[in-house]
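Just the one chain here, laid out as structure tokens, in the form predicted alone.
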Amino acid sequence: MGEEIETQVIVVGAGPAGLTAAHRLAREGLEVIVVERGPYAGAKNLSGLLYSTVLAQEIPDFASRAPLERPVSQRGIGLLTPEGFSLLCFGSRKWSSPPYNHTWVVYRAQFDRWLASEAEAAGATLLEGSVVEDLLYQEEGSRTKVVGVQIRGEEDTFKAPVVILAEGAVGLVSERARGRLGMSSGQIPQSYGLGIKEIWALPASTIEDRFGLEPGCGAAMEWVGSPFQGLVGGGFLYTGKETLALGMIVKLENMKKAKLSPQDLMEGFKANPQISRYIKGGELLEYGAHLIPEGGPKAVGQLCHHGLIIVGDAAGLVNASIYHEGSNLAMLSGRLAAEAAIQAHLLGDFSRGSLSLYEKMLGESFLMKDLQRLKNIERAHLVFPRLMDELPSRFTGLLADLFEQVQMPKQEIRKHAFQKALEGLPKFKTVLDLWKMRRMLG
């Protein structure tokens, strides 16, 4: 007969989301545990970009003791074709100073343990390499409570008044749950975008001089173009201190329909002459992939119940425009539910109605604001085939024609590659898909 172990939260999944949630309710004293189903925090995670905003608010000192790469002091956004290219960089000199634009290069495996090490600190209980079962439950109907969760192969059973959910994109625990509790679901059915990513090692010094980059600097750099066949999605390079992170992410259902594998996808990004010069001579260390949640708000369901909060990738709170932002609204997501949680317990009130401020406060917050801005995201992926079979060909053969020497006047150079880049396309169909594809801005 195992024994009932009671704690004050308990927090599913080691990932930026969880493992705040779990910092912030340890440092208001709180007793939280944290069960991840991985040897350790970021086992499964390679490299990464992460913006550090709501970091810097939980950890004010982070930049001084957390294992990053390098800040990114310059970006730059990149269209393929067969026989060409143009890349658009930019950057500023205050990027490469504190606080670095708030964007760095991390690898997820090394920064994950560290932010684990950190909720340690402040006094919150990692059982790692612990799988979740199911939660456990009291009461039926509209009345049924989360009150714990059971651990795989464990007689013991572990109970809280509140339970945060943090276990990443498709959560068997979280879709039992939703199901068990009779919780409301988004607008549309969640979508997923498959990421791939390859770390490539190489020596500093050939990063920086590939890159252009002063010493201790970083790049990060998205493409989009003919090696992704027009699909919704395209590929990236990040700069680590001695390694390249290469990969590509692509909207899974997109892909499916037009039966492409993900791997030829990547060969043909890695083989284009344009990405192949930045890997050249380096050895692949580790590859891994992904699901990524890219429905945007209307695929974001209710997100708390009696005893219960979702969070992070589990709660489909990433924003699947050109920033891609993940972690850093996980980060945010898991603070606010440990302060709903946190009010949970000081009115020892842990209904729905009680934690729905977790809810209240998303809406108030940036992340909600920004993801909806991304509402019509799922249209904008139905023109984004189009022009991405066109876009990329047409503007940079537009670039190669103005610059093509020849001996004919500059304003007659400039007459053909116009009339050439804009030949055969329909005007007004074109700007509506235009402004179909800004949502994709965010």
Contents of the next structure:
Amino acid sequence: MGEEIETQVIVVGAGPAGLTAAHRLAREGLEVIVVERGPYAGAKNLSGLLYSTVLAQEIPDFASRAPLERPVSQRGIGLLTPEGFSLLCFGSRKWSSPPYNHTWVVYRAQFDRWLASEAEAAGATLLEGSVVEDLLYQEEGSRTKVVGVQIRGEEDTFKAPVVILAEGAVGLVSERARGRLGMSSGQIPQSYGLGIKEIWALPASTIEDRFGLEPGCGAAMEWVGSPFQGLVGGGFLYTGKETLALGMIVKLENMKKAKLSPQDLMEGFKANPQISRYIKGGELLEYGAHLIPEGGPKAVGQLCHHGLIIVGDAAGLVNASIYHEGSNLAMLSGRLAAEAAIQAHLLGDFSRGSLSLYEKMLGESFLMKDLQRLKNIERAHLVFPRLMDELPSRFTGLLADLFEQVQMPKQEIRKHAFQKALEGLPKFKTVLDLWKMRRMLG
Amino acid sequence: MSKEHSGQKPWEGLQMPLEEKLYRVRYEVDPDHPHIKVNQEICSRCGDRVCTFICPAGVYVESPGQPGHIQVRHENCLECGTCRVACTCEGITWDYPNGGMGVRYRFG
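Swap state to the form predicted together with the partner chain from the form predicted alone:
To see the whole picture, the full complex is given below, headed by that same chain.
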């Protein structure tokens, strides 16, 4: 017979959401245990950019201590076609100095480990290499409340009046808990983007030369167009210190319907000369894949129950618009969950009503305001394919035609170029699609 | 460290087969506890076998010479959960690997 270990809060999952919650709780003097199934925090995690507005509030001097790769001083949005490309690159001198527009390239396995050490330094206890099999429940009259977690293969039971589920996009425990507790799900089922990422090693000077960067500064580029064959999604290229992160995020449902494999899409993206020129001469260090919940606000269900709060990716709190904001929102939801748990401890009330302070604070935050703008994002797969397929080739074709040198008055060149670019486009439908797309960009 | 493969690469330049990519991933393999199970009966009736092309780690392979039989290379699993979402005929049971086991990213 094992021991019964009691604490004030248990957090499931040591990613940005769970660790921010743990950090805040520990800092406020609460006893908190974080259970992580990986051998270390971040071992199972992938991400692209980190927006640091929430982190800066939590740990103001993070920039001098966290394992950050490069601040992003320039961003790019590119269109790829078999014949050509167009790239809009933009930056600001302001972004090359503190606070660097709060945009960083980080590697999750390294960053999360650091954040875990911060949470530990604040007083949280980290239990790594431990899988939460399920939650512990207790019937109290007509209601069922969560009272702790059951760890696989462990005789000891871990109990706490509040459990924060931060288990990420593939949330088996959250799924079971929702069923068991009858928590209402969102209006629509969650839908996912599949992210694929390759890490390539290159010397820092080569990276800076290829992207036109000042020493130490970084770039983030995103590409849509032909390599993605009309699917909703695109590729990315981010600069690390001595590495490049190259990858793509494609709507899973689209890929499945089109019977396309992520490997073929990724190789097609990489084969484009506009992309391969950046990684040429590099060596592949790592390959990875991860799901991203992209269903938007309508896929977010009930997030609190008696003794339970769900945060981060497990809660579906991702802004899948052009801003791709996930970890920053995860951190915010983690912090708000901690605040609600602290309040619940002060009142000695761990009921759903008490913990729903979390949902209330979420609703009032920029997170939900941004997310609400994406309420139709689940329809993206209906609108985007045509645009994803046609717009890049028409737009880059138009530019190529406008600047093609032929012996003809420029006015006629322009006329022909525009006629060709708009040929066969149903005007109203295109404008409507563009308008819908604009709505989905958040 | 320019790999020992140079000179004998069956691919051109930066293009790479999936096996070669998975070669660069670190795992703690748990040979006795596969965390993925497939129901061969359901799989044999499955029409499109989404798992065989959608998995970014090529975990699911139709056995050669045994049409409809799905081989599971669970040791390659990146734990992304794609198969859970993409397989709608419920032929796949996916669970977390045991504590500390499975994929361990160095970068992520």
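C-alpha atoms forming the largest set that superposes within 1.5 Å between two forms make up the rigid core. Just so we're clear, the structure is a prediction, and the values are computed from it rather than from any experiment. Residue numbers count along the first chain shown, from 1.
Core aligned, does the CA of S142 move at least 2 Å between the two forms? Yes, because once the rigid core is superposed, the C-alpha of S142 moves 2 Å or more between the two forms.
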